[in-house]
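In the form predicted alone, a lone chain appears below as structure tokens.
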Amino acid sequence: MITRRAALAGAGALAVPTQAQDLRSLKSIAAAKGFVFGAAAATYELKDADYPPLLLRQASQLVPEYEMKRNVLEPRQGQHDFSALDLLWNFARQNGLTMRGHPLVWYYANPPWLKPALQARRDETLLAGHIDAVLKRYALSSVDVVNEAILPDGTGLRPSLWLDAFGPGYIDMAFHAARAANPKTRLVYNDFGCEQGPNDRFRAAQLKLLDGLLARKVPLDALGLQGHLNAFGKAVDQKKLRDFLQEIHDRGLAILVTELDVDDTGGPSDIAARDRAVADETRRFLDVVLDTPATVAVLTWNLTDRYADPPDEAPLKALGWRYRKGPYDARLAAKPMWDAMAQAFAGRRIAY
């Protein structure tokens, strides 16, 4: 498929060979084309002596892996513990990185006290107060205000303690609270399900949700595409994805890829073949996403496979299977996914 990027870049589009990886970084290639590249990070990763230098060399933005989830931030009602998030925030500031936030309101990763508190008293401050505390403390470049509110099959809103307490209006409440707390932070609705396969029902549900928010003048700035792909599952339908992203662009919203990784489950035992498949699916996805002028940032869910969770399937564990989801392997050696990302980034045109 010939894209606008391909037509503009032509045969001279930059291809970054593997041997040049030490000379250029993903963040510099991205910055040259007018957008941000970053990665999720966690405090435990910063304890590895060899990982922070790679992170700083490749990324210009961080997103907390778990440190901003409410079960971590507010384990006891009314008592926020910012110690872990402060460590990440200070690391970013001291090294010239920006930080985005994830997530403020989610159906998952909530402290045990929160659901009974909402059932006892449907107090809006249980939602807005947390948002206010976080956004007044950290000058985040963007934040996932609400995460994964739609059912995976696209048939409606996902059941949650928030939906039970406040009905669908909890989403509006969260965004208004976020804007009041920090007028400068880009406010994002974040979800997965629009990236691979047909998924027409989910995309329609996504647009319906966004249209409702915009019609009600809810302060929404961007859509976050998580970008959790599968190299051996449903492939990216480039036309359907392109049409969907155009719909987002037409609504005046920015687009961020917030959690890019590529699951290689179901692939062969041959690592080289799995790595090629991961790289190919990455390129198919980014070629479309980066051809959309609304796209402003791409973040991977970690840079390296070193910290990937082990597979749930017992047979894979028995075989010593390790996921190869990111641009660097567990030894911090660059993989074909790095090349695919660098080449896709280099071909991206600047939107004026």
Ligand code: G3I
Second form
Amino acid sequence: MITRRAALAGAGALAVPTQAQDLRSLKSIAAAKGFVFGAAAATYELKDADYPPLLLRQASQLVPEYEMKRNVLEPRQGQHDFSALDLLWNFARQNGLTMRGHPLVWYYANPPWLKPALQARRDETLLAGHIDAVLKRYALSSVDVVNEAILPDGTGLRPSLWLDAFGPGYIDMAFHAARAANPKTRLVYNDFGCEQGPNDRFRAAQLKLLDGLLARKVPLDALGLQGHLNAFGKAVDQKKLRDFLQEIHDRGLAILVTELDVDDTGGPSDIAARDRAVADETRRFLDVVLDTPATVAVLTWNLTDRYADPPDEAPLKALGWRYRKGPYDARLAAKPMWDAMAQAFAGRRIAY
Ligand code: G3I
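Structure of the form predicted in complex with the named molecule, please, following the form predicted alone?
Entire complex below, previous chain first.
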């Protein structure tokens, strides 16, 4: 089945100038097509003189890379440290950006005192109190209320200190607490695993989770697709992805791509070939994601490769190998992924 987008692309009607010819930024191309483009940001990046101008030119929304995680916000029980998150919030507000939140409830990046506290007393304020503190302090555009609650193989809920303490109902509790804390913030369930490959079992598990929440009238507004793709592994199955996103749209939920990047591990040594593969997979993913009116935002995780350091254990790190996951390279020069994003953005139908 040839989509309208593919037909138009064939006619060249979607030709979008590359960045070299066109100073429009990703945020302006996105805005013209009715959605938001943003990127993750971290306080260490704001200290890099080159980075803020690029972020401000390209993005209209930021998401904290790690500054909103509980191990940063509440390192000791009852003692919140919002200083790092305030830096990002003030930067956004002073520069006209919105901010989305990530995450409120996650199995990972929790302070060491939390698990024993929950084991000692299944105190719901240890969940709802944190959510209330964050959402009352920041007027977030949207927030990942619960992050990565499903096992990657789709066989059930991921074990966590939250599941141990409150059972599956912790997810409902979190969304109700978030709605009560700030009714204006879009409430998102965020996960990875639906983007590439068949992943039928994971997608079924995600729909089962969402349907349960909706059936219990839990205040859920959107699904967050993290969008951590692989350029040399599973590829996007465009038909299966399209069918899945239609299911999400049919449930009245919005869709956000929350952490887009394309891992080029396993690629050839030739940089140009790696960059082309990253761009191609980006385009194949976004063409489908943007072909549904439910999609309201696309955010990349790292806007540039400058900080995309592979983990120390990465086999090729010792050889100087570095990821090339984002639309800008380590010198902040645009890569083919930028053009692929601009073309996918510009090709979005807006008359739905
Ligand atoms: O910047 C501090 C530094 O000041 C401090 O000295 C150092 C030692 O404690 O920590 C540094 O912070 C680190 C931070 O990354 C910034 O580099 C944290 O330790 C480290 O835990 C944190 O890792 C983040 C990770 O989530 C866990 O929070 C990564 O940056 C971030 O990219 C990663 O992002 C996740 C999403 O939240 C969920 N989806 C997957 C995604 C990628 O793994």
